[in-house]
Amino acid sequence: MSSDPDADARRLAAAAGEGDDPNRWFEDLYAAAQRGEAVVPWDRGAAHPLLEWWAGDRLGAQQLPEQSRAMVVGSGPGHDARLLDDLGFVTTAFDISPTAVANAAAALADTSVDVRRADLLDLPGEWRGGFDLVLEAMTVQAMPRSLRQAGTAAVRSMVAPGGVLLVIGMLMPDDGDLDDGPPWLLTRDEIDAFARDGIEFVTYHDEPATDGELVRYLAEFRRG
């Protein structure tokens, strides 16, 4: 297991990449990781800070149904999803990973977060529209850019008339190389690319960069 994370997700996706099936080293992760072998690189133990101010900030004012919606993208560890749950939000959460999942539904057992093992490029159709809330963060970054305009419009296909588009990830800088990742950071440019098929642009908000570290954002849209 090397000393950096991102290292045990970038020598596992290689080989993937390698294979027919470029999704494939999300469970390689995953299981390598429960085996004591590899480190989750976006497990940090609790829900994506930006979220947390998401919700502090800005949810109040969204004027949501009661009992909305949520949909978690790539739900991973499912702290996400607790928090939305905490919220009350009926919050469904899907992973590629059948490791991921079973770990995060044996997680969330004590709440009423419904885990699903999901294909984001192959969802099922009664998701469609039908989420109050979407949240994304961090997976369509992490999937090679070769899939990145069919992930973009999956995400945005699940958000129904009125409902929010949450994206949060790590900025491409501008002097940054596209082919280098996972993750395959995000330009302006591909995260203003959600904005279609009736989908909104509403707000961006970002953290600063300091010393080494990536600017960390938090994109907001609503479908019309």
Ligand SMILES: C[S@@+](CC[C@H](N)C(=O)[O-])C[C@H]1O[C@@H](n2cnc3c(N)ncnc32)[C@H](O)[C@@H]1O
Second form
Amino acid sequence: MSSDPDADARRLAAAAGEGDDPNRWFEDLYAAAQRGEAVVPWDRGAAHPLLEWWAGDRLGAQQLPEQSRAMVVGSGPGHDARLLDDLGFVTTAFDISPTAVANAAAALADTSVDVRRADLLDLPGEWRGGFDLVLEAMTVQAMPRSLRQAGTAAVRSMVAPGGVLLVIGMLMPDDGDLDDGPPWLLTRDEIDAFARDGIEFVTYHDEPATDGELVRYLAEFRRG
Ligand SMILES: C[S@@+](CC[C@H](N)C(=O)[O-])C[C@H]1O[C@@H](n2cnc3c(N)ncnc32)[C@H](O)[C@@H]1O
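Next up, the form predicted together with this ligand. The previous block was the form predicted alone.
Okay, now the whole complex, with that chain kicking things off.
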């Protein structure tokens, strides 16, 4: 294990990139973490602070149905799914990594969250338009840029009429290298590109970068 968790992720991603499955490194990373040989760099042990912000500042203004259905894309450790479950959403969460799914299902056993193994690029048909809230936190940016359009379209496909889409990530700096990754950070234009096919932009909120950190953002969209 290296002393830099991001370095573990980059090493595994680079190795996977040489094979035929660019997404294999997620399972490799979760499995290595399970053996104590790596750290999952995005596991902060709690829901994303920007999701907490949205729940406090924006959720009350939404006109979502009773028993709203929420979907968490690339749910990883499952902390965001737990928060949505606590907020009363009937929550489904999915990830491509079987180890992440097994760990999240165990960690969320005291909740009503339904944790599934699925591929964002090959979603079950019944999820189309099926969710009043779709949360995508740092999964599209974790996929190579060549998969960006397909990933963005798949995320938006799950939003029900009147439903809300939240996109959380780290913003590509103006002088950033588009080829550098993972993560392959989204530009502001790529964030705005979620607003297609009936999905409309609502608001954008970010936290100013401090001490060389990247800007973290939450963008909110709605299907009209
Ligand atoms: C950077 S992590 C973010 C995890 C979580 N959303 C969070 O914010 O803590 C990206 C997650 O997406 C998952 N993932 C990557 N590609 C995926 C795909 N094609 N379908 C579903 N999940 C995917 C990875 O296994 C990983 O758990």
